[in-house]
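The data below hold one chain only, encoded as structure tokens and taken in the form predicted on its own.
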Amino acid sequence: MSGLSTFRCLACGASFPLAGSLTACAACGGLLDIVSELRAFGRTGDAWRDLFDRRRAAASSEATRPFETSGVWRFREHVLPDLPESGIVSKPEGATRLYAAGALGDELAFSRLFVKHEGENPTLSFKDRGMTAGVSWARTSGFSTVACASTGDTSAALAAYAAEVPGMRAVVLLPDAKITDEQLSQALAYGASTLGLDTDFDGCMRLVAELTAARPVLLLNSKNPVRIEGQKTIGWEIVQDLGWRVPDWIVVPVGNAGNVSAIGKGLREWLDLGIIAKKPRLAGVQAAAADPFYQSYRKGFSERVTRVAGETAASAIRIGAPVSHPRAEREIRFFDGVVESVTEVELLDAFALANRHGLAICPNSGVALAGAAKLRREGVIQKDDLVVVVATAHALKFAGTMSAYHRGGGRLANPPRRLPATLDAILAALDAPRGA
């Protein structure tokens, strides 16, 4: 099936053909969404599970095609109906596992955590799941050349899916010095032009929105609507993961916003469908020192509040002005949600409990971690909720920020020790005290 999907602003509702590299309304300039015609498929809500379970069975035994084992491409009618399977452009993606945190819940006084480890992803976080969609729209609709912004994971999953593609080519605005050097090495490895500016993320989205005016070269941010489809199947696979049981919670760490935004917009079609029928509430935590959308919720987003990024160890979603803060602020008000910000000592001794209860999760997890934490002390998550945090990166993006956390002396920190290379030496320190 075709012609099932098309653009619309949120801003003035104006609609547009799904074609070429639209990502801003051309009536009002506003966000758009893509507007797909579901329905159409004629099948019931038990139908579509049933098909989808059915998807995730036979992707270890009888899948021929990459995308035929992609978390992703499982929902394919729901992510870009109008794609053609030939354009599909899959590592695979997606799948991650479901941990239940067990020792970690019950030492934040939850009964029933989860941590959904986008990490696992193919370059170790969640924005492969957007690439493959941007990607393949990019192939399909004829571009050669693909850019982003990025505070380091995007650059890598822009670069790694372009790299499947014979003559493609990535081109990634970085802001100097301000990323992982884990992560700066996978946009070189993977051969995108990779550009280190003078400037912060926010500076970086305002000039790859310039260059995608001036040459042929598609946008792929989270602007991009096409992003937000392939984003919207975390919220999806964490309801089967359940067994088609929908979580009271899931919580997400913000930068730029397009995460929250998109399983919102993701559960909201399901609801449509009658796929699940009650919603989760969202929960959208920041790091104090880049908190706008926080502030903003605090003022009842009665105005759009934007900042000066200041320095944070969760330097991926270090983001002044979140492009899509009205796709957010849409799912934060229809899914009940709240916002929350923490500190970066709340932040980092949550990025460190996690990876010492064997979670190796990135800061920016530990954000979300940290915020679920703090509501389930305020009473906002009761005990015997069901809470899904969304991990977005693995710890391994972040190895120094971890090196630096332990030997710097936090409230977890596990040094290592040097001793004199003796057998008396090692019995001694394995005999004292634990932190002595």
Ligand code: F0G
Given for the second form:
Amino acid sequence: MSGLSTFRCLACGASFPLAGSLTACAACGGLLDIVSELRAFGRTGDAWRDLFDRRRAAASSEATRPFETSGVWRFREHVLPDLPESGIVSKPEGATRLYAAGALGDELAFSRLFVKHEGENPTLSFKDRGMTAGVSWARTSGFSTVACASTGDTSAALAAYAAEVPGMRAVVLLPDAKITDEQLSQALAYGASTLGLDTDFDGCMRLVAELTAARPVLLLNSKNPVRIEGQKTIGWEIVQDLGWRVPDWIVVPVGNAGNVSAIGKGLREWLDLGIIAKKPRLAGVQAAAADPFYQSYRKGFSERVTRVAGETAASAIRIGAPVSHPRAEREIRFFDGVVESVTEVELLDAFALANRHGLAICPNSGVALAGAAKLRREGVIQKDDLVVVVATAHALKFAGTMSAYHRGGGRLANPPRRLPATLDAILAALDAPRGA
Ligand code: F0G
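Having seen the form predicted on its own, could you now give me the structure of the form predicted in complex with this ligand?
Every component of the complex follows; first up is the chain already shown.
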């Protein structure tokens, strides 16, 4: 089927046919949504669930095309129904694990805590879900150059997906010295034109908009609604992973606010199609050093707050002017959501605690976990609620932060020890009280 999707402006309501070059409203410059007539397929909620279960079961054994094992394209009719299958650029991605975090949950007073580990994607973050959609779209729209501003993970994903397409160039604008070496090395290794600029993420975002207006280059930040369509699949996979149970809460770290918007949009669509019958509640969490969305929420969203984002160990969400604010506000309202903020100590301890339980999640994911713990302590989340924390990237993208925490004085610090090369020294070290 084709001709199912249109662009619609969130600000003025204008509609436009899908066109690769359009990344903002042609009438007022507002944010665009992709609106798809998914009911045109004529399937019931039961029929959709059955189709997705059959695809998931077949994924490993009978797949003939790489995208068939993808946790994004498993849902392809609901992602970009007008995209020809021949245009799909997939590694594949998604199909990440949902961990039942029993012991971690016990420590934080949850009886049903799960962690959806998006760090298990090909470039070790959830951005691969948006980028498989974005780069597929760029290729079928005839673009040979794609660009983004990034705090490190979008750029890694953009570079890795562009590298799959012969002749496609990726250009990434990064705030100089504000992303990790691991993230930077990903963009370099995948061959992106990597430009470190003497500004912050918000400055890079303004410049990439100018660049993509000046040249025939497709903008692939989540301002481009095509990215949102790929990322919607996180919420859908969570529900399918849970055997079609809808959790009571989904907790997400918020930076540019694309991801919480995407998870909400996807679940609204599934409510509309009758695939799910219950709304989860959404919680967005920010680091106190970069909390404009939280500040807006505190004012009942009467004002769109922006600020200069301060330094934080959650460097991937060091953002002062979230581009997707209007989308995220819509989803927080619809899902009876809340927005929380956590301190550096809280986010680092949550990061280390999850790691200690064997979950290699990043400090940005630590923000979400710390936020969930705080909401639990405050009684907003109940002990028996089914709670899913979205871990957005892998710990090893932030190895420097992890190592600094353990060499420093954090509550859970586990510093390495240097010893003389003798058995006596080893035995003495093992017999000494821990931390001595
Ligand atoms: N977690 C990680 C690991 C991220 O990289 C990001 C965003 C977020 C959370 C927040 O998601 O922006 O959709 O609210 N990183 C972007 C980047 C900004 O450039 O990699 P969001």
